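One chain follows as structure tokens, the form predicted on its own.
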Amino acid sequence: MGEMKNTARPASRSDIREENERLILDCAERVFAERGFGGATMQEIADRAGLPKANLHYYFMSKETLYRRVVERIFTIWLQAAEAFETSATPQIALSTYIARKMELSREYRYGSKVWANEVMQGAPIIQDYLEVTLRDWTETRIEVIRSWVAAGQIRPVDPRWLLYMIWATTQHYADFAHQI
């Protein structure tokens, strides 16, 4: 028998790119759901992340900016969770896919999910133009399905709101309370 060649093809630097801002958001993301934005430090994530803080400051300029986009790719994986909404036939298909996702994420990314929650608690000092705008946005979107599915008949009369902020409260709790859980 021949020899075999090795087909796999070093990784590239933007692979190496990817793995270690993947690497960075992890540790990050724990670190802020453990300390909080104001307690976490570079250092710690660095640390955390088997890398050098210079390296770290390369990929994130700030530690503000990494914990933006530590918050941003929580809530996009929150995003593609409610595609449901847009692409379920009946509310119920919806509403139980949409709910059994969220769960999933809250156990999948209990760290993301306490960052989210701990910065509205604290009244979204870092990311009040985010919640402004894209999740005010994403909100009323989900809003208008719902009243349609009303309207409509399909589902019994309900404030929007209250059947979002029920969904999001059961899930986060999973994330919150993953000890008691």
Second form
There are 2 protein chains.
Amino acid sequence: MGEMKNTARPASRSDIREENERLILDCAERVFAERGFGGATMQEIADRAGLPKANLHYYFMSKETLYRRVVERIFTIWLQAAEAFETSATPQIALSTYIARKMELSREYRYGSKVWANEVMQGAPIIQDYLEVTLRDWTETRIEVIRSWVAAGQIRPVDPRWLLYMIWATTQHYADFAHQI
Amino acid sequence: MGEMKNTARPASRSDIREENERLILDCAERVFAERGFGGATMQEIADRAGLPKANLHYYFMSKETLYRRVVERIFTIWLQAAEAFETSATPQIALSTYIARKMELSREYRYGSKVWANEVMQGAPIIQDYLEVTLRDWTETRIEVIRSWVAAGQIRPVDPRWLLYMIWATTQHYADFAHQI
DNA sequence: ATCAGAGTTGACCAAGCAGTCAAGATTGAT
DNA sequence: ATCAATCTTGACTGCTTGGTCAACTCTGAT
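Okay, that one was the form predicted on its own. Can I see the form predicted together with the DNA too?
Expanding to the full complex; the earlier chain stays at the top.
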């Protein structure tokens, strides 16, 4: 009933997959955030999406696959915030826009942020491999930029790694501990 | 074999309970930290303690009971770090000793710290009630102290709540993200 | 020596879990 | 109209889980 000018309609056949995957990912993100990987159940995710459980397994092979997709999604959004490092003229601008953007994202993708923080806190037991490649490359690039700033005398000499973690930790908290703060 | 001058021996009958409870709590703390509440299993805790699972249930009624005891234990240790607020002469000393002590504890009780952070991050689903009484009282007292400092012109005027959370968040991170940092 | 109460434990159970499957519904292309 | 591919779903399975229980051992007091 009422399928006319509504925003989200069935859409052309090929879109149905994309649409359902997004719905499932959204719900999964919330459930994983609230219950952790071990505590989350496929049934609860299915219920929240209003789909039968078997349907989840049609789109995602396993619980772990679904979890990985959730983490990878939030992670790529994360990375986009780091573009400031390349596009900014000065370190001051780069850092402040990066921090601002990241905090914005932490609020916007509150649940994803939780899932991510959780995973990292427990030593990234599930996405270890993914991290070791992608994150290391990313970090190395960033470190090079910071190092060049130091060399050019644009900022005080600090351990680039330390600076990055410091920024990351601070911004992260605004999202993670929202409940308390 | 070899039960003589070893450090930890069976001990007098009444100590056996205390000793086993501590052993179980220690192991539970690690497992809960590594797997989360949902992901942890009584079996793994039992294995790590070298006891049959049924024995855990002799000392702790349920998984939830055990979890609560773990959280409450780390929490009371946490609170002790805050004594600095009462015993210190000036705000500067109070804050710096508090921070120092808390970071020390974060390192010492690394696993408990993780469990605690996890619980809080997920909105304290299990220990809500406990928090609402104990933590609120604690926070209120601390806020009063900070407020009196502001009134006496000893520190710049800040929202006491904000200052507390800021300190808490910062120290917390050193423990939580040890894996990355 | 004996005995009550604390501590120990293997075997067991019902519930809930991730994952499977085969039968059916829907749809776009012909 | 028909047909193949995509999508949907209730019913199922094998396994793991938290929790129970009754039989057992151990120990300190009498």
